[in-house]
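Starting off, we have a lone chain in the form predicted on its own, written out as structure tokens.
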Amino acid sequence: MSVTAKKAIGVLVMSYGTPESLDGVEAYYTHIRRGHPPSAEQLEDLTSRYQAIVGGVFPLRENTNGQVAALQRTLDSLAGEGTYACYQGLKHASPYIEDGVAAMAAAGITEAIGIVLTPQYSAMSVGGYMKRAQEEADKQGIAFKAVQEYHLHPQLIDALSKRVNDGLERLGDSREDSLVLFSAHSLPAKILEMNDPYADQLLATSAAVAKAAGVEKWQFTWQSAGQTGQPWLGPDILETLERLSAEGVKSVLVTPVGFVSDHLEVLYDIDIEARKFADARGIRLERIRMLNDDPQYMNALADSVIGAANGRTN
């Protein structure tokens, strides 16, 4: 793209990454892993999770890319066409984070907004990604300006109460007995000492959604843990549906409000893994439908990014 003469704003839009094929999955996984091939049962487990999801890992990707591409167009709607320039940056797969700030700089962009497609902070997730981030942009002599959170913006919280009554209505009569599962990715335990307001913040989010929907039955769990040998944070999804069962708690609505697309701990672990656990114990386990572009959420997003280019602070 073409943006010196305007002097456009870079927008570097950072998410963790998923590989654009099978053949990808074990340079992904590896890398993942700090340079440490899988062993070949490790690329077994986690190349089957991708082919059990129906069309493989290729939508995974394509919802990363439609994103960064809605987000564009709502930028050019609110700001004018020419004001901001879109660049993705992948954690774990190309194009990496790095690459997008030298992409911006071979581009002659010397001012730049970080913003990470999730709406909670953790130091050890939006703050990895914002580290790489700034180191490159330093390197490339670019001005680079970070959206630390965006979890309790209107726009976002009113997008995922609609999807929560619309997922409500599809329990049909079980709705006034249906408890709302609010979850996000688990994290290492350790970030509790470290007074990281992740929990915190999905809490919030949870609680917001929640009264938009007035929805009064709702707990949080984790999911997706990393198998580190550390602890993690739970309980996890597995676990609170164990026990929701035994409670006699007979239909959930799981709202993954720490995730904000379709992609492998959606569309697996709670898709498949989650819904034959339930299933398996009487439970009725349905889904909210993910943001993906949702305009609204683009909406949020081109805010956040707009305000922070402006001086506002989170």
Ligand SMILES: CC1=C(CCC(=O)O)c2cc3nc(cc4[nH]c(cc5[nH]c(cc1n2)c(C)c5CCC(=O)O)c(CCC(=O)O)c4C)C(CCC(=O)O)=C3C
Second form
Amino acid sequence: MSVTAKKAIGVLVMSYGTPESLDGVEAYYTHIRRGHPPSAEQLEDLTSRYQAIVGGVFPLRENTNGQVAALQRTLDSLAGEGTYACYQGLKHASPYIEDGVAAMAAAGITEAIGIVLTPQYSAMSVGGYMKRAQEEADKQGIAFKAVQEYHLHPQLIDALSKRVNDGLERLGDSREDSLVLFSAHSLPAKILEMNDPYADQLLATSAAVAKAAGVEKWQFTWQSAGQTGQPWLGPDILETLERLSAEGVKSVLVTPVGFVSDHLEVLYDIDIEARKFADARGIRLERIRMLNDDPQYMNALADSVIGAANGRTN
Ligand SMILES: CC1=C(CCC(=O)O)c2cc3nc(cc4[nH]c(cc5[nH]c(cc1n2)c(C)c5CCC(=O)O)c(CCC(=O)O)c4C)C(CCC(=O)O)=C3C
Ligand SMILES: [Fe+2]
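Next, report the structure of the form predicted in complex with the ligand; the form predicted on its own has already been given.
Zooming out: every chain and molecule, the one shown earlier first.
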């Protein structure tokens, strides 16, 4: 190794994580529940949802792997090979966030940027990822900076608006008749008391995508709320579809703006559950194609990482 070789800046690419196999669902669910094992009924419910979408591989694992590899290639081409080195860190599965940071330290990395594979900031989502990454970076002596959000990055908005146009074409409606239903993962309603930017950022992404796609009729709804006994943000997508059906709406394009990958919340909660609910009410439901390793999305991530490395915080 040459003493003059430039040290790479580490990029910790963080995502929710998914089980390795159906046998791993219990351990995964227990981790999400902060060490409390789910009841037999809860485990059966989650396992059966995975069974409905998993054909051997868990789609989120494949897609996160693909996104990390594609981001590495994008950073190589924008900044030159060897400038950035991407590592994966998952919230609820191996390799965990701490494993990713430790792997960087083992490779001699002393400076790192963290970015999460979701565009909007919430203290309960991105904030939680970053706290764990920062703590491990402190332990490992790595100088760490976070990309907090990229919910209005022009490349993200453009990529999503192209998918909205695509989806509207599939629906075959006139632009005036189509209703675009933006959606995102609900959170416990207590975030409203914390002045959390999550809901505002989701609405800002939705409005920017609608504008870029020339869509006038759009609404925002929550989806995938948990069953915790506490109130979660609503209305839920099923309640929204019920109301739209009463209003005579015949077709909707569901556009998840807080998710960037095909996974359970998209392939089950929208494609199976919400679609069945819509079908029963005479509403035709389509969904945009998810971003996965879309080149424009990769550019939005790479540009945000390079910006943070150069001192920009979002
Ligand atoms: C904000 C947010 C995002 C988006 C931002 C981000 O991506 O980070 C997200 C994404 C995801 N959530 C996922 C899966 C699950 N989330 C659960 C539970 C929870 N989610 C929460 C929040 C979020 N979740 C919260 C507050 C809970 C309650 C427990 C807790 O306080 O943490 C449960 C438990 C059972 C259930 O409630 O269904 C599961 C199985 C998967 C992976 C799917 C796959 O494997 O394909 C993904 C991408
Ligand atoms: Fe979740």
